[in-house]
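Next up: just one chain, as structure tokens, the form predicted alone.
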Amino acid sequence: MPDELFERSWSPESWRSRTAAQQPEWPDEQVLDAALDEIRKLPPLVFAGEARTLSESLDAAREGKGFLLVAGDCAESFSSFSADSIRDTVRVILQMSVVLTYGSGVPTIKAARMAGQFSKPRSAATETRDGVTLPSFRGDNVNDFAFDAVARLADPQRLVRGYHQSAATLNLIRAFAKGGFADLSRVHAWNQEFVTSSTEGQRYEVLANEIDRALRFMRACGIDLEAELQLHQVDVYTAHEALILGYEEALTRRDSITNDWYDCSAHLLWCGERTRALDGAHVEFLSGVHNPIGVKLGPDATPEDAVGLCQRLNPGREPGRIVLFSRMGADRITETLPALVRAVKLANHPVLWACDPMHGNTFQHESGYKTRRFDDIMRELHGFFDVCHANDEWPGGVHVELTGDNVTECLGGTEKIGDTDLKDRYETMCDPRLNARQSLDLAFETAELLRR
């Protein structure tokens, strides 16, 4: 589509003119309204300038001076909300970082799937069970996961819930990061007991065992490693798919500063597969936020797609807002990927490529459990790395899907989670997560590849 039809005013409500995929069927408009008028009125959930520090991160690392991990639950969930769910996660986070960090020598940036990640794409807008149809479950921001008429009904005081809960998710996020949980001397704390005595749990003490060295001997050096903030504090930003355009559009705000608009949900916003559509109404409303932005570029991506996804999202060429994900699938992803990466760096766009290992290797197993191999997943992130490699773009980040519970939701995995051990601890509400275990498998593996 030509840029000349996009050459207009931007405004928090211009999507409401363009196509809006995936956005639930609301019972009553009125409700709906009012419950968006009440988001309006609370205050954000993160602000413009860590954005801005976001993005000057994500431009450092596509020049190959940082790395991005985002990562966190498939999708958040009302029920399980507590505050050891939310410490265990942020560790598996704060674990996989310092593997990253010490493996490949560049600064991990934090982005957590957390505060916000309450609302899921689907495949089909019903689901039917032994004759009976209803809506599909859309997370917890839209309807209840139990299979009832009344609980599949999308309630709008749900997006209110979800904002509240975000904040409070948010509140504990930043003191885990600044309160001295992410202190680099409790790094063999966040080893949980599951993990410890798992082979990446002792391998992750070696590490652990490596950095006490190294503090100790900055120490005797004379270095007062109490004054270096850096060792004691860390950022972390937050993420979430931009897929309920209403609650998106409720939480934007236009920045004292710079007078720009920014989406407040969170720090870093993707579209989907599903609502990447040039014209539709997603890539409209997250054209004029200035947040980072990310987009998913599945198996079916061109590399017109790329090209014009960049044009659209960052005409100005703007360094550090883009991160593009490729989702391709093990078997896909080194002859589908390689045109994209030379498209957009022939046009000359500033992006940071990312690889999303999970979502194109999902598959339903024969016991009826959705899942994923880890086998496939790491496959498809040595693809990622070897297309980035043969085509001089740096690989600067991964994006996954775990928990710091010890699930059995992904085969695979040095311990060898197998299928009849599904059933144990499957306990996702939508798509298959890593457990610690795995996750520090990936977070090692991934160093490795780094440091090639």
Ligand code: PEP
Given for the second form:
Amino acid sequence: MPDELFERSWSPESWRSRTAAQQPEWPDEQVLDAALDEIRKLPPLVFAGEARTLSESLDAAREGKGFLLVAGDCAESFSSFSADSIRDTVRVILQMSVVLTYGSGVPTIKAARMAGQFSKPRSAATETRDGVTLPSFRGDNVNDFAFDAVARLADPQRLVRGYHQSAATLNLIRAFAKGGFADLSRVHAWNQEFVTSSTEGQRYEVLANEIDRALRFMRACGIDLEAELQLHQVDVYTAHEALILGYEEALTRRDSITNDWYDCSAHLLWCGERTRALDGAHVEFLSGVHNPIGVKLGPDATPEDAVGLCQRLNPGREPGRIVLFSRMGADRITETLPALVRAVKLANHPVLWACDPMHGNTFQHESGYKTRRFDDIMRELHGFFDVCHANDEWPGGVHVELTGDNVTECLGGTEKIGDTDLKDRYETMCDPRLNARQSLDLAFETAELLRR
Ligand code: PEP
Ligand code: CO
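Show the form predicted together with the named molecule, please, the one above being the form predicted alone.
The next block holds the full complex; its first chain is the one shown before.
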């Protein structure tokens, strides 16, 4: 079907006539519909104007005038929801952005995998333990992590709870971003106690001192720093995988200014490696909303897939709309990514290329824990920069799973988390996350790559 026909027939519910991968088996359609009706009546979480500002920044980044940092939990949870954990994650994101901006000289666009990153695609629909088979855990807004027949039933009221938790989370993020916490004069305060004494923490302190000095210098030159809003506030956008389409549809609203549709559940929505089928429901849904859209591309993605997705999601070639997240794995990126980058360039599609160095490097450790090696993550990032440079593309961003907590989920880093350390503080419900120190380490190394 030509693209114009797709466009004409699009509506927030047009995905329903397509195959939707990775949807939960809701036990009762009526209960689901009631929950979605409830969400439909709730206020939007973000505004269309904010999504447009993000698009503008992404377009500037595409031209080398910015760098996108997408960061946060693999899956947010209901049980570990607290002001402290939100603050600690925001704090790491702010630290990383300062390191990236200071090192690269370009603004960091901050998108938190928060306030909506609840649902998870799974490699298998069921999970078997000791001869018992139950539905897989699909994220806290679908079912419960506990391995129990009742807990694993999909419950639509969880979507409503997910909405409310997202609203509360976003409220706090906005307060942190605009209410003083993100003020550049507090750059030292973002260093957490357990990080301060570490190598990364010390390196960060040196940088923070330099920023202090630069601020003092500007003040001495007579610049009125109080009047410079950019020094006191930041924009923190939100991003998540648009997985549960009923939920995304219920939050899709027409912008009163442009009359265009926006998915107001987050600023940036992405389709995952398992939900990016060209003729599938997720791509259909995302093709019609005007938010910036991300697409994950794994090692099996072909150049035709990459170009087809750009064409389908952005036939008008609008700048600032598409972010392609390469997630190939450290061993494969330099072999698989170049053809994709070249094909998209040849097709003249304006995209921002970014790297998710996490999801292609996950493996099951012999102890049973799902983990990732910090070295593999860095190796993939290096490969990404090499491929971009070789093909005259700006390496436009990084997409990482992290937490502000002192967890032991990924191996390595300067603290050398080893095989036997994983069990100490392995707290994730889904994929292993970088801890605050590893995140800072990654930011320093990425800043160096950007400087080259
Ligand atoms: C994720 O970002 O958590 C995820 C599941 O990624 P991918 O679709 O790339 O596997
Ligand atoms: Co993940």
